[in-house]
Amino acid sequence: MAIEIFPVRENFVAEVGDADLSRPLAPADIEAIRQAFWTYAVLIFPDQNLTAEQHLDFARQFGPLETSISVYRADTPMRTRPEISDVSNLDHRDQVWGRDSRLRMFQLGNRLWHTDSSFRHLPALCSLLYARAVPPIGGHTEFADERAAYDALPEEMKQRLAGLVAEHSIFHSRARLGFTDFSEEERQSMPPVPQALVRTIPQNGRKSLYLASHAGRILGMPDAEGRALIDRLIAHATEPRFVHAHRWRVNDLVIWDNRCTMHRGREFDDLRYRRDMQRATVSDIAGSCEQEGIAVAAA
């Protein structure tokens, strides 16, 4: 039986039925999923029963896998393999973290609007998040369509943004929450990187904003002015008309295009309920500036 695609919104977010990701998919189904992904940017696969290896095998259909940044953090033992980013509220003993956990303070940054790995020179193409346990209330994930947000900008603003480059760093986003407790080794392992403020998605030709809480300034612009422009654009891109909220069910797998969406996790009682979410992340082919043909002077 061929897979079925059910759009949730016009050209943004779709549910996929009759796809068992624990088994090899037919080439026609893989191609149909890819085509739906380029169109809708967020795909929801309900009721998947996946091992870690099956999760990663499906992710590899979209490209090479990233290694989690957790490998750079010597203070917190990993509870997953290096190709899996653990975005749960669980410690390495599989217990709900404590109020003063350093891991908790770091992970709270996921409640800010962001796109995965924009703080890496080679950012993420897509992320595949799998729900192994979800809280009974709260803990939704919201997705913002940055393609539609770009389309809705006045032409004057589109012209202003052409060719602009923002500096992205994971330390920018964590500093927004007042968390600056990073070692020099951690800072050296993840230096700031330039990313285009507007990019084109090769598979469909659509232009998109490329924003994140990781963006701290705009190159060539006074810091306060650049920060204000970034904040203005994020506020625009996350207006309700561009946003879809996903209510997780156990065994949901959701894949999204990091090149043209932002997302954020919503609050839940993270000191009471388990939320076991594991993410595979696929690397893009090159940095956004390189893909857009924007030359950036070495720092």
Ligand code: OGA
Second form
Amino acid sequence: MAIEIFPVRENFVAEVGDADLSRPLAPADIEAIRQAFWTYAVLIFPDQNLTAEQHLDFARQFGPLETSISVYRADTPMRTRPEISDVSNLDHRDQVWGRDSRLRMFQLGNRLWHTDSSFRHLPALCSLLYARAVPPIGGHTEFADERAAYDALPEEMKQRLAGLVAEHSIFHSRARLGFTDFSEEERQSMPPVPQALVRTIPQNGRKSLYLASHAGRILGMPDAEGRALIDRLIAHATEPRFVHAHRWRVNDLVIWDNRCTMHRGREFDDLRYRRDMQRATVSDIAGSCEQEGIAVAAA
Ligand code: OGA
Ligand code: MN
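Starting from the form predicted on its own above, please write out the structure of the form predicted in complex with this ligand.
Below is the entire complex, every chain and molecule, led by the chain shown above.
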């Protein structure tokens, strides 16, 4: 049976039915999923029963997998294999984390609007988040359509942004939360990287903002001015008209395009309820500056 696509908005977010991702998909179905993905940027696959291997196999349909950053877990063993990012509120003993744990402080960064791995030279093309346990209330994930946000900008702002480059670092987003407790070794392991502020999605030619709370300053601009522009653009891109909130059900798999969406996790009682979310992440083919043909002087 062919898969079914149910759009949630006109060109943003769709549900996909009659797709069993635990089994190899027919080439026509894979192609239909890919096409829908470029159009809607966020796809929801309900009721999936996946092992880690099946989750990763589906992710590989979109490109090579990223290895999860475990820098902040150097002191604790991982609950998941290295290709899976553990986005749960559980520690390595499978218990709800402690209120003051470093793990919790670090993961609170996911409550800020961001796109995955923009702090890497090779950022993420897409992320596939799988819900194994969800809290009864709260813990939604919100997605913002940065293509629509770009389209809605005044013409003079589009011109002002053309060719601009922002510096992204995981330590910028953590510093926004007042979390600066990183060793010099940790800092040096992930230096800031340049990313284009506007990018073009090759599959359909749509332009998109490329923003994240990881962005700290804009190259060639005074720090405060760049930061103010980034904050203003994030506020614009996350206006309710561009945002969809996903309320999780157990066994939902959601895939999003990190090149043209931002997302954030919403609050829940994380000291009481288990929220077990696991993410596979696919690398993009090149950094955004390279893809946009913007030359950046080496730092
Ligand atoms: C992620 C992420 C938010 C959430 O998995 O990349 O930011 O709601 N998740 O868990
Ligand atoms: Mn994320």
